[in-house]
Protein chains: 2
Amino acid sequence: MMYPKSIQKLIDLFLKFPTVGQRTARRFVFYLIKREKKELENLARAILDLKEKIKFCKNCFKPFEGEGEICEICSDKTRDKSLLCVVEKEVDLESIEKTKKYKGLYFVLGGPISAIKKEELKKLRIEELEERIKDKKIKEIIIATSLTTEGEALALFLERKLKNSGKKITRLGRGLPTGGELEYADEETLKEALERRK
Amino acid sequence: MMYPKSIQKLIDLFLKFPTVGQRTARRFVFYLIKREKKELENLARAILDLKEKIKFCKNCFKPFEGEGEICEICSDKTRDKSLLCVVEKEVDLESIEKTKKYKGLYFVLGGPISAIKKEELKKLRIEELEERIKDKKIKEIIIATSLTTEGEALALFLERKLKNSGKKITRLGRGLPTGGELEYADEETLKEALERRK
């Protein structure tokens, strides 16, 4: 027997998200099952106000909502011009704010990527970080990867790109634990980093 | 610093789902985000066609898509209409049909329950079980409850809720599991193994 068709569709398309089984597919549309017609409308309306209120800053490809092409952060004139911290990804940026030890600049490269590989690469925003980082007001560059087999590679890679930028590189200091990684860090943690970064 | 607005709403409606804790829920969202604008609406509109296409059987409350008030299998003549499986939830249902070993009818109490809590009983289908065993044709229920704490207390509960209704009370056949190595089996699994051997 086969579910009803409604059913299997949403199972499909919950199966596409990350970290999501047939078990947990099904335990999700079974929950929205029982759920009000106002809630699924809900949900439905914050999915699709996704692609129509959120942008990607023009500067560090941070997604904000609001106003213009820059983000708040990028916009804040408070903000350190001279330094720009390249991450891998959204929350990464999110945990190093949270710390609120660094006052600088970022850049969202778009990963997370599973592997260093060629194609890989690709989809990440290299040229975009070269084009960004021609702005002559940013003198150093920290490279906040992950210290993962695949951050550690994406590191070395960015140094080996950037090196004739005539930009002061850095990464973050070792206060991370080895094979942590930064979605995961707690504050502490990324504030020492931060501090010892060389 | 906070996520937009509409990146937090819609984390805080993930995390209302099963299983969903802070990471998993802005994964999903990230990932959403990255989608094309298409693949969202074809899950907005999945979510709403689920509260719109499906309807649940007034029999056994199956959900089901189609013509009518009664799912597939309760109008299915070729069913076996003397035998009332009882199960907590839809998947459990679903399960069953997949050995292909059953042909009689279903009844889904709406589970699952953490607990047997008498608040959490009020939310199963206790009294449409009552009303439904009336019909004269059912002969037999099957009370299909997992053998956990709590499906081991609803089986109980319902055994003693049952026993006056003039029908054969059965459970589920209690044994190893098929691969199950003797080694690794509980004692009660293997308690009731030999007392049910043959």
Given for the second form:
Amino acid sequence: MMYPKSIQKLIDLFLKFPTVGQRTARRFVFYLIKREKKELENLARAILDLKEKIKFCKNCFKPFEGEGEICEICSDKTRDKSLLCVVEKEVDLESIEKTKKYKGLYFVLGGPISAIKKEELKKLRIEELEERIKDKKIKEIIIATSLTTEGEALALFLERKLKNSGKKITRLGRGLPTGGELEYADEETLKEALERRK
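The form predicted together with another copy of the chain done, now the form predicted on its own:
Only one chain is given; partner chains and other molecules are left out.
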């Protein structure tokens, strides 16, 4: 079936979103067609606000809104500056924060990646991470990648890359199911994984 150009254009844009296929993209578009113009204007404004108001922390790359170049976590004087938890994506950071168990700092790699290949690794902030861990206050690096095949491969890659840093390198404990995405883990499971890191 051929859709009018304006419908097809929006379907094509939604197809660029992670995990969105043809059927979901079409559903989004036909849902939007039925909305009031004011709702669509609010949606468009909210999307534009992402680019205008949201910035990335220069230390951890967490997106935030506010003054300065450092997010609320990195600027919090009560956080343990000796711990650095390396996560694949922003939602993983939020999942760990919800546990209220971890009080250290973070680093968002900017993943996930589909395979450990040179072109995939270029998408990650590996150089920025190497620069970040030069901070003498950091004593332990917690590699908190998902327990998917890709997440495990990435964790091994990071362990090799960082082994000469002079820092203690740990991984999340096995409270997490193998093949599981960090962002979908419940708070109790994440708490256990943090406590059992090794």
